[in-house]
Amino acid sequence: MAVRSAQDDGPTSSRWDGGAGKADFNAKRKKKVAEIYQALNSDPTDVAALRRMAISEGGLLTDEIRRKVWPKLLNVNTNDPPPISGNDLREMSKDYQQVLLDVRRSLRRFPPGMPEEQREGLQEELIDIILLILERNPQLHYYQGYHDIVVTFLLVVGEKLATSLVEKLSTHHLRDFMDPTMDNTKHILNYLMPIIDQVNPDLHDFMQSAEVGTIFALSWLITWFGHVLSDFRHVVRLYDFFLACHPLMPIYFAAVIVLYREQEVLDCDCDMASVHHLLSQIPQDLPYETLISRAGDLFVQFPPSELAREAAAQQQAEKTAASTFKDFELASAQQRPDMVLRQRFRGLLRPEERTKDVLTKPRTNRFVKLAVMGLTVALGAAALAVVKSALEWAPKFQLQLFP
């Protein structure tokens, strides 16, 4: 049983909170809700349209809608819940003690003011979900931060459905994080700097000179930002986006956060400690809708296949979850999130621009980054205004200790 109230389901963008007038806001919201239910009631379900709704401005709007749409995005049959284990998982699981410690530290992930008895009951359910998924999938290895993802699903969709959704997610989007080693996690983190380099070579070079690395983004990625964002509305908005996209999308979103904070970074002392401290403290007032749109635009302009050489050898890239995602795609090419996003991106370009989807980055021109970000802002604004746009996909990771 889901526990979040309707008042927690509000939109996260200023464009959705009445900025254009309450009447306009209500009309846009009502129109989007109608389009979502039309897609849900289609035979077969119009998954491509649901992806567009999850990606476009405001996301899926309410938890009631998420409970219906998230299973469709993950291709999970809600009428076939996972069987209950007959084993005493808490006695048998090698991960129980660590899971218990992590769950006990998860108090801030529950709605403020929740009665202690109810919160403790949900924490017990959280432990059971995690242990059951690990028992049913012995190839998966628990990592600290996994519980931050599971609790998000638990609060939105309830225990039974959360178990089914997280199990599918764990064997696809999160698969690389759950390897016995961090090799694939590190490989995915290695995509961060090439993305930044494509958009803003000066920022990239500054970070390289500071030798800051990418570890500051680890907890962002392996928890889908659930561990670092305090407002649950922002967390579920990002989950709408990531569930509708390629497994590598979180790394693109991490990149646009860094790009958005360019001036703060460049104002730092050029040393690892200073830059790492700044970037590891993620702002809570980010312009989420704008950044979501930019992340989608950058995915289209600089897809993982074009960044693979810079991130690592292509042979290693093929071992990550981005390749295993293929068996998870729906049969119809029209339902593929990358197809949806590319169609939106190309449709927003002027005819003379459609011959060059990828933006170049001459290092001799510091202002190229301004042109790039200006284009992504324009595309993002158009996409968000139309509420019919679609974005794409992103990477995966594994574990590490963090507070």
The other form holds:
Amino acid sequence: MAVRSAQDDGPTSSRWDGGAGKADFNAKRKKKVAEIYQALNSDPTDVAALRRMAISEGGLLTDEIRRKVWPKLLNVNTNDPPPISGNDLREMSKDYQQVLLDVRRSLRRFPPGMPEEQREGLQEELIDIILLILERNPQLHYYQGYHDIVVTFLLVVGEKLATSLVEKLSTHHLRDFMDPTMDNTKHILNYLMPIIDQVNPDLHDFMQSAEVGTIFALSWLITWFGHVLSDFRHVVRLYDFFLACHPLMPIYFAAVIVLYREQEVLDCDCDMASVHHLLSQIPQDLPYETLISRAGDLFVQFPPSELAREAAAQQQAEKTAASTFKDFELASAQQRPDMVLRQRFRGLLRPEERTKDVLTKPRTNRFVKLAVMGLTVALGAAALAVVKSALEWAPKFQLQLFP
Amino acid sequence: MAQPILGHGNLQPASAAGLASLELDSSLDQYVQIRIFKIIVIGDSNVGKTCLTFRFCGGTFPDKTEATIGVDFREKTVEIEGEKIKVQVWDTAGQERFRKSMVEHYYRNVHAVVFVYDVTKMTSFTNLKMWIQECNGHAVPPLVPKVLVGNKCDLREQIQVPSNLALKFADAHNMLLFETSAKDPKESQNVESIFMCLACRLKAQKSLLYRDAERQQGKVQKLEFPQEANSKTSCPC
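Output block for the form predicted in complex with the partner chain, input the form predicted on its own:
Time for the whole complex; same chain goes first.
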């Protein structure tokens, strides 16, 4: 592993403290790079620090760093041989046609100016990665938009590592999107309005009376904004953030975008078409760092478990809703939330017990919540809290970090 | 509140002048309404739904369209016999998993349905049966006009779906058939005529939503209007 020495700078704070100016910016950046390498080099790797770095201002800064840190965030061992298949996947896969159609059309995901030949080579790799992951994980189902996620990893870490990372991601963060149906995805979208309601009830009511629904945020959620943001730097910055956080963070970020556009929404005609149209056209010049820190704050103030009831109420028709979410959380708390596990929990827990668990859980956050609520841009504190909750679901290494 | 009556010449285009006069003269007779006409476009993945809607709403063929995720929305204001009508086009994802739970919201109150297939791909045509079922499953009333569009006609040497087969199918399901190409600039008129034809039929026939041009606190009232006019249109169809 490429390692640079950076022992002088202590990893005491991930926050940019005061001051301004170019030189200052560079100094901070340099300091952050040093801190990241220090976290990478410590034995065992300081994954909690890496998470804080991925969330705090600027994220992981460069693709070179991402190549090293993303595997840590996903607990993927880069020394393991990448998964391969001896089968002719293109012949066998039921999804091949759909994947092919989507990848062929995904030209906008590649850097402008990339030679055609190189882009086509990458598109072939993209198809291979997707088919391989689907073959190895028959419980996962391809969805349009999955390719937008995979291409981001491909462009940053290359084919081999992308396969390992996306496979892990697909069985964790993205798993609900890859169910046989989109019911769970829809359920996650149902968190959007309750979050907005907590912060800005007027905006919430306006959107409800417009009957705008939540489909405008669907592509944001299931592609981690990869489908809608044209500047790749913004996409990877968000991926840093989401990789370090709870799987529901993208829906908090979606809510933050809507809240940020409050005035535009309220100025809009109160009908489905107008509001949907406005919101689905995502502005490209969003203040990402501010929004990221706000999403972190919201997550701490209104953790998913507190919103679960309202989200479920949004979906009265959906009989699986409440239990689905609980499963999601339970599964997330486990190291390998695979289907077997999910079924086991489904069998073990009766509904009342689930509810009780949901109700008691937020208390563990109370201290952090109180600390954060008074802060305006509570990046450091919020980041820390988000990291903690991320660790509740994160794979394996959490145990050694928080003894 | 004074309500405009369809087909009696009371409706005025919502021009800037119209709005200005509204401010000067608060007489409710001057109420300006724009009718809204909502079309949903459905069909298999990659048949060209997005390109068709772009061609209609934007006039050009986008050279880089991507898979539609969920539902996209475009609109265009057209003028038919002096009346401005806002045509809202809802462009949907083709992949099956999106249909079931995601798209249903957008079938509500549609005024017309456009089924699209790819003339160079037989499966996209045979799947139309399923799309029709899908549409019926969402309680779209039988009277809602439906048209069938065979896209990608410019790829002449690759055509798999013969016109007479498509025509038979369209007849059997009481739909008009259009064969066109969203890509071919010479066909752009044809694309436009698909939507215009629907707009004409609707203008003549069904109740449309009215959009109150007088906005109060950014709110817009929606009124359902009873079918009233059956004026003769000067439509191309």
